[in-house]
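Consider the single chain below, provided in structure tokens and representing the form predicted alone.
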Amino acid sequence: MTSASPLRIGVLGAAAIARNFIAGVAPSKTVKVVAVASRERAKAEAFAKETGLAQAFGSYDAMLADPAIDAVYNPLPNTLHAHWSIRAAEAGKHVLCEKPLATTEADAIAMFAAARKHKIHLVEAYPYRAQPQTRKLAELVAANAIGKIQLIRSSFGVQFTDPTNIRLKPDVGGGALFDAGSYAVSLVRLVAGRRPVRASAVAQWTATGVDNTVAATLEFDGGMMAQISCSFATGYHRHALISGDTGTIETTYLNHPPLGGPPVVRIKRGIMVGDPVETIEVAGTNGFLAEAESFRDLVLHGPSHWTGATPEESVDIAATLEAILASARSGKTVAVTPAP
């Protein structure tokens, strides 16, 4: 690929996900889908006629071999990221991995291990990363704007009903933790800048052992905390409190604004309950649109070039995940691996 062609990426998966992927992108210049790769060979060449992609291919390796391809878009089903992320690193193709990563902390680690050993770009797909809100979130951090994290809130609920539901199926990594609750912790650790130190976690579990909702505290070192909200059970609510010792900050964090609401983030520089708040108002585009693009700067002129999560903090997320989980299951507090 060079600077004046686009990023020819092929689609792993027949995934519902993958449709909205492929018409977000169809407006760009600099980045095409052209192929998607299914087990079945039927259904990767109906999946192609319907988006209007150029190939089909009746396997994901028979796709990963070919040299027509740059780069891999992996919407499988959670447990088989890790996997298939890997196998396309070993194939030499750049992979924009859906969220979550993996999940577990050991898998991230051997993703991107994967990825520096075979000289490719891995990367966690969250379209709101991508936007102008979530960048202007970071500035007003970044520049102390409302003094040093105290506390960070951070919710997503979206409500899925229906058993045959990819989400609601526990042998592939379902749950409202890894669907909706990523996002919750993406955005913690966006701001958070670390990894936690502990996890406490509580949860309401559906008949086949499918976490529906979970509510979770986060300690870090240094004393500020957060607590995570995710559901599958309640109306949609998309939502984060920054609260610092000096002002606080409010955003909807939205993936494809104006979808969901107005792409705005609301601060408030002072403590008091009359002072201010500031509106920013930010543009607004479709998320797949921008992570792609985003993506394709990222493979032609580096990591600076990236709008999206680092390889440290997919793997912090990872692990915070992980120890979620693992508290909602035991009901005990537990201990968040230090970073590697």
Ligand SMILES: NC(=O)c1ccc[n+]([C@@H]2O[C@H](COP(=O)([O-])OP(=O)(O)OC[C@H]3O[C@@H](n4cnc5c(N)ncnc54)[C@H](OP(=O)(O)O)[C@@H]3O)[C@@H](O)[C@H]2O)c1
Given for the second form:
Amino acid sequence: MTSASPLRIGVLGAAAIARNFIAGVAPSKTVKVVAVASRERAKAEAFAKETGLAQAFGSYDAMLADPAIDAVYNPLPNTLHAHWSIRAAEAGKHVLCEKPLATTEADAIAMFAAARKHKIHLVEAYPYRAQPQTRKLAELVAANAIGKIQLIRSSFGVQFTDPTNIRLKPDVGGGALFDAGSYAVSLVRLVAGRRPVRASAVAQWTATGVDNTVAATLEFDGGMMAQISCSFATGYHRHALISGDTGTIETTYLNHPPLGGPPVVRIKRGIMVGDPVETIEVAGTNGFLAEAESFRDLVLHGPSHWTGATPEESVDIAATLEAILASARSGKTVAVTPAP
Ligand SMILES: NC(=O)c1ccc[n+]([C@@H]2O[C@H](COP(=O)([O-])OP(=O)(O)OC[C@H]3O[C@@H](n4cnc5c(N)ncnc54)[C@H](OP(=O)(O)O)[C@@H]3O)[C@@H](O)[C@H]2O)c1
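Having seen the form predicted alone, I'd like the form predicted in complex with the named molecule now, please.
Next comes the full complex, and the chain you just saw is listed first.
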């Protein structure tokens, strides 16, 4: 691949989210989604026809063997992210892997080891990270705009009730925590800049045996705390409150711009109830498009061009999710493994 040619992406699995990804990336001049692979050839062909892709493969391995594919988008069920991202790395493909990158920290570490060994780039897909809204948040935190961060609250809830949905299946890594919760935890990791040292969580469980609602408290060295919540049983909500010792920031950390107005970040530069809240309007763009173009810049120009989670962040997110789930299952506070 050269700077004159677009990054050619193949999709692993005819996933529902891949349709949104393909539609979002379609206007790009620098990234082209060119193929889909399915476990069933007929499914791949129907998907390619519906989404306008040039090529359909009847197995994941067949697509990975094609030298015309530069990179893969991996939207497989969560427990398959590690196996197929590693297989893609072995085939020399760069990987944009759906969140959560992995269901265990050990898997995340193994995935990045494979990426290093085979000299490809592997990153975790969080479209909100490519949005100006999130970059403004990171810029404000880095500039100490609300002082020393003391408390982060991050929530994401949606509703899923169909038991055939992969999100409600324990054997493929279902559950609200790995789904919406990975977003909430990733936002905390972005703002905190490090992994927590302890997690204490409670959960309610579905009849299918996955976590339906989770609330967790995370303790960091230095005294900072965070609380995350996620759910498959609520109306849609997604927001975060970041509280420092001289002010507060609120954000909706959206993947895509909201309907009916620009995305905003709200900041109160003061500690009193009457201090004014400043609303900062930012640009918005399709998150899949921005993410995919940043991925292409990463492949072409290196990690400083990637707007998303770094490998270190993704390993920390995996370790944190693992500790939260262990705490919710055991009813005990769980120590998060120290960063490798
Ligand atoms: N970033 C976001 O905004 C966002 C949004 C939604 C989902 N996601 C992530 O994207 C991934 C896929 O979600 P989705 O809702 O698109 O899932 P989905 O529609 O169920 O698609 C998953 C695909 O994986 C393949 N697959 C391989 N083994 C499977 C198995 N044992 N059971 C089920 N499917 C299997 C299937 O493709 P073939 O049959 O064609 O092989 C299937 O179409 C998840 O990791 C999820 O967390 C991210």
